[in-house]
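Next up: just one chain, as structure tokens, the form predicted alone.
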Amino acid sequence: MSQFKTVRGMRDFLPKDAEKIRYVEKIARELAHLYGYEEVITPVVEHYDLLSAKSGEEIRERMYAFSDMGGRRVALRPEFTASIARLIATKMRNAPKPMKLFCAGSLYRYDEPQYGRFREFWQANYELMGSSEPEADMEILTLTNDLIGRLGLRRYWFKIGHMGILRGILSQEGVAEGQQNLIMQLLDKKRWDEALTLARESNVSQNCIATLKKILETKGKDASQVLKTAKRVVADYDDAVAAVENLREILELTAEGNVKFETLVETGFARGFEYYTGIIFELYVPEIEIALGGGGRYDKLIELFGGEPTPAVGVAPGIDRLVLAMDKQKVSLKISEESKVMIIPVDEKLRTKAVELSLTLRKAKIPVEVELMGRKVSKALSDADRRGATHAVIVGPEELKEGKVVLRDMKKREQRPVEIKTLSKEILKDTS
């Protein structure tokens, strides 16, 4: 039976697991709904071309890409911006700004798998589009910041750069932006002196390589005080003096709003996809090392797509991630108790009438089985006790000659007879 292995990389989520998906993403979508984001759904299969234009080299090399009976070039989505931006610069491109969408699925990318990595993985997406002001990048911490706080994990942080610090540099010494977007690359993997050496390579001043290897080594939990050093730092780069203020208008204005988080500034920090051009972040926990999410803003996308040129910022937390998180720090699911019923039929004569009660509870919106292997009622309550089951509905033909039934309560292990018209009202009586 070894073929039918689940493909490397790829996951089945029993029960209890995808319930913990579900409930995140449960989560995700209320926030979405509260902070006024509109769901969207989008096809897993996208155009290659698309997917590719701005997203990296390293996720280019690692997309599931194929030709399609059509002879068209294809690929699995891996990761939901560049779904977002050509649906604003396609179907929503007269729609009022800002742009506030959600959505949520399985993404796909050709990684080894590892802890907290897999070729399919789950994320939600927030994106706000049409504003370039700061309170746009500030609602996107917020809500993240929200997300995470519902979620019920702690000691949690964010790690906050700015795109802008390192391209003004670059852009200002003449450096192309493919070269830049390779430079950005190796500064992702933390592979630094390899950035450097290939800055070095690009004809930069020695002032450039000078700049570059401070602003690698400004980070902190200060944010005041590092990007006061930082904007020290680039002085001499008209750009990258712009994106440190850019931050510390963000951040102040995050603080001002009082929404607290601790954080940690990386001046240098960069993420792998081409396309962000402004505040870039992600999420983590002492127990994980791997980001939990991220995200940042990106100005120019949509107007690659052929849109109007439109500012925008968004995050996508994820969500089996989270749910890694939430295991670690042992955060219990805030699921609240409601009633689940199994009905049990002392003899197969009545079997339909179980199955008649069953119809009238979920009416009521109980959840309700109905016992189907023919057990016995010893053993069926026994099953009923296993499934979780609140109550069990025992349906015998003494109490059915007077409208009544037999409701157990499976915790309290007591059981009485009740009118079957009065049923659901005596069982959300119980757990009420």
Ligand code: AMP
The other form holds:
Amino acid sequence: MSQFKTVRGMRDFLPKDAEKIRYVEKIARELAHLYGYEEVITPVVEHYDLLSAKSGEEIRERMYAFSDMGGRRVALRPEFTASIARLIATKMRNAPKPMKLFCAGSLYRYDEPQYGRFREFWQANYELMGSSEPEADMEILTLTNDLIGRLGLRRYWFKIGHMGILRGILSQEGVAEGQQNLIMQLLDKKRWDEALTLARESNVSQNCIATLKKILETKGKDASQVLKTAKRVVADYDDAVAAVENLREILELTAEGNVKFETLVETGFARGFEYYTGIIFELYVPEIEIALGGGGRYDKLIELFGGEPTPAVGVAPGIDRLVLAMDKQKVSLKISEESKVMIIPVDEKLRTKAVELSLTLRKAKIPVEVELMGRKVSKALSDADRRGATHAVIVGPEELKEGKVVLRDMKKREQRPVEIKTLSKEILKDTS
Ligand code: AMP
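Could I see the form predicted in complex with the named molecule next, after the form predicted alone?
Every chain and every other molecule in the complex is listed next, the one we just looked at coming first.
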């Protein structure tokens, strides 16, 4: 019956997959700590108007939007940045700069489900607010690169562009922001011809169309070469020249800081969100066509939400896509070997003793389960094996009289009587 299937675009994560998601989230959180990003938790449900203000048409159309029982127009968050900008504009107005915030959680978009694309997905999110310096952009790139390295991904590259290039050209030509947004959306979807047609319809000059055409073709792995060409191409547009310069400075700083990653610089690259004003980037691995993460600079959003003018830059690595990439590159999780103990009472009378022992072992931070199915010892031992227990503790009346239990090493299939007093030490000794 269809109600027993997950809703289209939604997934169950069984233990092995859930472990991977939580592993990536844990590494992302540790990284936030190492870089001084403090975690915040924001609601899944936000006002529709907040989420739609600058998200871009595509995201707007795909929001899970509804009226709540109080008649409020709300939506499930499709991204974190709007919520973080709201926080900064309202509750953190006077926080010392730069503000560095981290969050992680589930997001919702009514995307067409396909490989790597779902309607519920997970992101880690790092936002650095208050600095317009290129070293802030550099930090976000560095941190993203660091995350990928810590997860053990080997081959990857950053696709990089700058919103100021295209916007600089179009603004100087007098194209209104709304029209610019439409052009950007088409570029984001790689519908270049339609984007140029729309630009023509916006009464731009011949020179503008020629410049845009060249900008769309200017791309390559050698960042300094690409940016040299770009600077020449946009020479008639001052803001676009400044944007190219800004990108050059960020990438030079990153290289000087010895932060190494492959880049593909594309000056005609655009991203779906309308709030970007500066550098934009996405992260790719060769095995998967879709991006693993994306980010960029958005200097006007916090002001738009009524906050102080606050330049900001951030990145959102997609947690489940990172897991996908790790699977593709056969990266194993670096989870330390832990002991796992199953306590088996040999008869009913010893059930409470088994529970008592389990509490003592857990105090020593040893994961313990107690046999709960009333099985006989031999059956319980094969079940312990199936569950991947490293040890079994068999609680029998004879040993108990001497203050002992039987400790069985499941791998070696050896067992010996052990004093209860030293049980946790003996178990930890085996797995250290
Ligand atoms: P965005 O918020 O659109 O910049 O996306 C940032 C990252 O979130 C992407 O690179 C993906 O890793 C992830 N992401 C976005 N949309 C989806 C989706 N529908 N399903 C899974 N992951 C997604």
